[in-house]
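Have a look below at one chain only, the form predicted alone, in structure tokens format.
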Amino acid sequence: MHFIKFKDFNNLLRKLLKENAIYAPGQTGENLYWQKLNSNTPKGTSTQKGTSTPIPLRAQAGTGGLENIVYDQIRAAGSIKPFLFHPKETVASYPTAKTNKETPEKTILIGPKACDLKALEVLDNIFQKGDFKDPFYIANRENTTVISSDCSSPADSCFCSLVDLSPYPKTGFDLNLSRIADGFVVEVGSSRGQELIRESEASFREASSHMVKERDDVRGEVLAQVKKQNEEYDAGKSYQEILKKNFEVDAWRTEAEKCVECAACVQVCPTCYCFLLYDQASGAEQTAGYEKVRVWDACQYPKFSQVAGGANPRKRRAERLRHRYAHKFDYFLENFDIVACTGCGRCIQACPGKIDMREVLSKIGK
């Protein structure tokens, strides 16, 4: 376990900015959004406003200085998924049959939370393992360093404790920062993280037992807060069991009446990975060609499941809502031995129909 002062960590970031694009949460209104850091921003300058969208799909929401980074508090409004799995990208061009695979810039993400890191485990199973591997995701993953941080101010919508997570990372990071009075307690999670410390060894020292205790006390308080605010939603049994036993209950139809089919829940979800491929013309008239484009898709759209001939196995909203829950807590668990929900609560905050995943599962269970 290591310790680094705030000033020394900022100096480390200035050094890393010379060869890396660095993104970190910055305050925009009431929420945190990913900001691309700019070491030239004067101290005290606020992050740019007016460049962020309410639900940012692109990773880059603005720019900010090092002094504007929000290290702890809550997770950012947008997940880190867009950094690795882009909302829209050209994957191939033809008739040249050229794969548009370029080496992405080296990127460092500062401040992802435990729920974000769990999402990476889900996405890794889809895009990096098995028979079909996604070269775009893999390239982005290999060129991304993750410096996570503890969560100190969870929102009312956060429910990581219900899916066996804690509001502080345990695995999946290169380095993790736990903010204490004088700086950060730093935990190493990979050889890449160890290399970062080795390159700036003079800035780090061994964390004392007092520092570690201060960190653990804060972690305990935040975990207790998350558990307390989710007591009423604790079903006392696994969500997979609830879904298997209540697949045909009328409660699905009742809950789906609030859905407006906007798919905001899917767009902000850090683990949803469905996409659509389409072809379009590209280039000038003299060099006309075509390109294959990939965009995010969503199972909550009415025609998502429609097949040739017009057949649609999930024509009703209730069927689509149920499928989303079953996929998160049953199907994915069956196939990959992990739950595809991280309890981040983003879907709850984004839903204009005020659908709360915790409430739905609780009602279905009853």
Given for the second form:
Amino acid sequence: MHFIKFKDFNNLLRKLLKENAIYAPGQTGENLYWQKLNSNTPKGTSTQKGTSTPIPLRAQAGTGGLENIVYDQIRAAGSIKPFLFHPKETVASYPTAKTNKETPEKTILIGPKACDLKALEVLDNIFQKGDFKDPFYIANRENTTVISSDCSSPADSCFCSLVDLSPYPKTGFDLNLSRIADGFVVEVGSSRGQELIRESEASFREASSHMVKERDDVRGEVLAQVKKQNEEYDAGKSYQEILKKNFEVDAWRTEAEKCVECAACVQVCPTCYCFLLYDQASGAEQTAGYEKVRVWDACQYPKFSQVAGGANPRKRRAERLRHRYAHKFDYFLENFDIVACTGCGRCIQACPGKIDMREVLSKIGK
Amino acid sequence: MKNPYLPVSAEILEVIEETPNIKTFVLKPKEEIPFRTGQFMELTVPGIGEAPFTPSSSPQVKEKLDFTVMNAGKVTSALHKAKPSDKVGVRGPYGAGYPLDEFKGREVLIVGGGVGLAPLRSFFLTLIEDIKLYQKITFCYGARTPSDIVYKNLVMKEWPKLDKKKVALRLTVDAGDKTWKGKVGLVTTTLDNLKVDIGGSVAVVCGPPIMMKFTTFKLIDLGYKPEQIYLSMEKNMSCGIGKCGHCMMGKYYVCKDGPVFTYDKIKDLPAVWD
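If the structure you just shared is the form predicted alone, then what does the corresponding form predicted together with the partner chain look like?
The complete assembly is shown below, putting the previous chain first.
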């Protein structure tokens, strides 16, 4: 376990900015949003001092300067999915395949939380494994370094503890930062993370047991908070079991009546990966080329599963809502041995119909 | 790394009008696309879109691919306007195909409806190339009217000439016309008085959802076990590679885990026949 002072970490970021695009959460309005850092921050500007600021979140203009990075608090409003699985991209050009394929920019993500990392594990299963690998995701993944950090102020909608996660990362990062009084306790999670530390060895020192205890005390408190606020939803059995035993209950219908089919839940979801392919003409008229474009799609849209002949296996809202839940907690678990929900609660915050996943599953299970 | 979304360019060599709304396109892909019978491919109409089809030709024929396509949606209507020498794109093959090894030494009952004969033609051609491997083939096919029968030459002239000890054909139409001298009735009626060793056979079914539903129920009534019934599921297979989610049926990606499933695997899933 290592330790680095805020000032030294800022200097490290400045160094890394020369060769990487770096994104980190910054405050805009009530939420944290991903901001691309710029290197214009005057040298010597100190970062936040002291322990973390609790919710309500401070209002702070997002200038992209290092001084505006919010390391702890809570996951950003947006997930890190768009960095790896772009909302829209051309995946094929034909009849002549483009050969000058650009290598993605080397990217560092600062401050993803444990729930964000879990989402990467889910996406990895889809795009990196199996017979057909997705070259676009893989290129982005290979070019992205993940420096995660601990949560300090989970929102009411956070429920990572219900899906066997904690508000601090245990795996899936290159480096993890845990904020303590005068710097970060830094944990190494990969050889790439190890390499980063070796390159700036002078900035790091061994974390003392006192520092690690300071980290662990905060972690314990935050985990207890998440568990406490989700006590009422804890059914004492797995969501998979609830889904399997209550597939046909009427509560699916009554819950789905609140759905306006906007698919905000899918868009903000860090693990939802379904997409649509479409074809269009590309380039100048003389070249007469075409391209296949991939955009995010959503199983909550009425015609998502409809075939050209008109048949649609999920005609009703209730069937679509149920499918999304079953996919996350049952099908994905059966296919890949992990649950495809991170408990980040973004869907709860985004839903205009106030559908709360935890509540739905409680009602279904009753 | 291979880009799974990139289609191989293919030239249309021939367009065969099968019925008023079904055409067969004979394609010559720029590079050979080997496949196992029952696997499907994504056909791209440039700039319009793509849709999944199972080749209706035998995998033994390497340099050409036949696709029999009903005019049903955006992509297929564009395809129906295509002419010889036009170019399309092909991606694949995808899915598992028919498990031929499981069929060896057994009787095979094939039940097809309408354009569902397309994958079954590839399957049947594959079986008769090595007919000694199978006990016997009973091939039942139904179309709405005589003019809706696809592969008329094969179904009505060529295949009836095959060795009757090995291949029994049963043909029906839902509604006959003046020229029709054959059987009239739904395809399920061809399963009456079946001369098949049910315990020692497999049933392979492909057709519109409603036809597959009632055929399956009839086969169960006749004594077939769900694990002996092989069904081609028609779902919205878009990426073909088990990612985009459109074709999900329960935990299965029809494109990756199917499109052929034995009935026992899917019978308890929601909306199997929709």
